[in-house]
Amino acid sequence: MSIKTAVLNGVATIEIARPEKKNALTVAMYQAMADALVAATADAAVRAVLITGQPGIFTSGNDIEDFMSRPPGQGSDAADSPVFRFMRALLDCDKPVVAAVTGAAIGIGTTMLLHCDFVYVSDEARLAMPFVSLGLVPEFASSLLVPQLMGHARAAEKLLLGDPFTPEQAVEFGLANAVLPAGEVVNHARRVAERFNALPPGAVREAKQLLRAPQRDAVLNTIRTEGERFAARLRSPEAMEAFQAFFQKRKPDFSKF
């Protein structure tokens, strides 16, 4: 199984474990993560959730071949697709979510961090949101939240040009809490998650709800709008050229568009 889950000492761990494919996410993996988040939310014994990857790689984003063979639908069908179930489950999780970014975080590997409560980044990590270079558009409310964190100019660099950024910049932008040595990031994140065992769970849940409430409707609306455009872009000639170039290991040619 490419998603490993466990509950230990009040912490539900969701581990992305497909290192041979750089932790690229398949439809089945999205569904497994969604199910794990729903279970953690419902389990009174769980006080926090930890999301992590493998040494040197958090996730390289979507598995393009799998994603193209089973793309998310449009309209009402989109909400039932595993990727959107995962997004909604992360948004609806009322327990603190701690991310240990163990290495490269590409695409949704970065955008999911916008919806975590604590983010600790390995000093070996590289973060990037290269949606436009694949003929796509931003997702997971990143078109709303990234400009709020970074300002429009920096957000344009990251979302339009797809420029990567460093762990230190992630902290500077407010996306992450701290940069840690690669060998320490998971243990540190787990210690943070375990601190919630000593705090009143009801107060934690309500405080998290209050922190997220002012933007919840805007986030949901943005995810819906982005999702519609993302699904349409998946079928566009530009995206087809980008994906063919990826599989053929060549540079895409957008000069004809």
Second form
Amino acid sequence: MSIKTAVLNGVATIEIARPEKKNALTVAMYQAMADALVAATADAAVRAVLITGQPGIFTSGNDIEDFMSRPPGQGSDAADSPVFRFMRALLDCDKPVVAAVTGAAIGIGTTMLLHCDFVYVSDEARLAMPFVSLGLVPEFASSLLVPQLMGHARAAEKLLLGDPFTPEQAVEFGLANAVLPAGEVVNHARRVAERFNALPPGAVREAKQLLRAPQRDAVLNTIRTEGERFAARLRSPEAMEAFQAFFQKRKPDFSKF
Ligand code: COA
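Could you output the structure for the form predicted in complex with coenzyme A (COA), given that the previous block was the form predicted alone?
Everything in the complex follows now, all chains and molecules, and the chain you saw is the first one.
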């Protein structure tokens, strides 16, 4: 199992642990993360959730081999796919979710942060959403939320060109709370999560719901629209060329499209 979970001192920790593949997320890992989030939401002993990775890598995003061999379904099947279950569980988690971005956060590694409540980033991390470079489109409501955060012009750099950005920029854009030395980021995030042990859980839950409520319908609708296009793009010749190029360790050639 490449997802480690534990509940300790009021904090449910979800640790992505597949360092040999740069923490790329497989169908089974999405499933495990979704289950852990649902369990944490239901467990009265849990006051906050911590999502973390490995030293030097948070996650390199969706497993590209899975994209090729087991793409999420289209149409009505899509909602049942593990990646959608994970997205929905994160959206529906009514407890504070704290992310410790221990290193590179690519693709869903960055877009999941849009749905966390507190984000602490290692000073060695890089963030990127290279969906278009892979022949894909933005996901997880990033096409809605990223322009809201940083304005269209900067969002276009990140979402159309796929330009990476620094932890300092993530803070400047309002995507993250703070940059921390690599060796301190997990402990700092855990301390923030543990502060909820001293706060009234009902008020925390309602306040979090209120903070998210104005955007909730738009976020869900955008995820649905993006998801349909994303699933279709996964089957496109452009995406196939990008995925094959990744595994052949060469530059993709889009000149023929
Ligand atoms: N899916 C599947 N395998 C992946 C992966 C992914 N998203 N990311 C990394 N891996 C694998 C590599 O294929 C390689 O496997 P190998 O040892 O069998 O050849 C191994 O993990 C190490 O990756 P490598 O690229 O050699 O590490 P690096 O330190 O040079 O670079 C990254 C790290 C994260 C910058 C780079 O791996 C990367 O860009 N990954 C893809 C990111 C991406 O496009 N994600 C999808 C977003 S939608």
